[in-house]
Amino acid sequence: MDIDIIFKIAGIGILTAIINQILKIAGKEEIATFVTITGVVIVLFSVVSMISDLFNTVKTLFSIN
């Protein structure tokens, strides 16, 4: 596993937290919530893609059809 994906997820989390705080201070709580949800969804898509690759590797390793 590359360490790049960990930095990518951490970067998305930090960026989402900063934007969230800025929007909350500006009084835009609804948009801040949407930004947070969007950040979580982006990270989840990355994780689901990695899990899919893991299952394909295991399937190939054990020659399961």
Given for the second form:
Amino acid sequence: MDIDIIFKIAGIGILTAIINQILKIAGKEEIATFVTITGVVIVLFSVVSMISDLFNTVKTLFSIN
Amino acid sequence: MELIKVIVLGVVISFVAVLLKQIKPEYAIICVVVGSVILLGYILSSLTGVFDFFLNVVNKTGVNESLFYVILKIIGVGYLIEFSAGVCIDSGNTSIADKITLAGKIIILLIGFPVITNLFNMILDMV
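Moving on from the form predicted alone, please list the structure of the form predicted together with the partner chain.
Time for the whole complex; same chain goes first.
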């Protein structure tokens, strides 16, 4: 579980960079920004759920209300 | 064994973060956050046994159990505040990190406040 999420994020980052380059060459600048935003949103979905898991474990562990 | 895993994980995370900084800077921050979440979520789960032991010790000494929970809460709040402030500092905006640490101090004060009032009441009763 541990490492592959980080590599997934790295892969998405590199992928969006490549797609941006291609779109830039093809002259479609605005779609490139859309691709970047969607990439970040996809990654954020998985990150947010992980952070909430960590906060729940800390809450139950330290019995914070 | 745990130590090696944590060290390797930390090195890999920092390497990927540096790599991503050149290609896509916004992913570097996300990668660091995910790395720290994994690193600490992995270690924290093993703490439950330690706290149960301390709880037994506190019960044996006859001290009021709520005091122990106040200490535990303060440690938890301190840890969460430090974690989020660290993320803010990593992403470059230290002013937000200072605000979070200030808010954390205030929260800890509020948590510890009933203990102080109990102490004063005890002293007043004795006088």
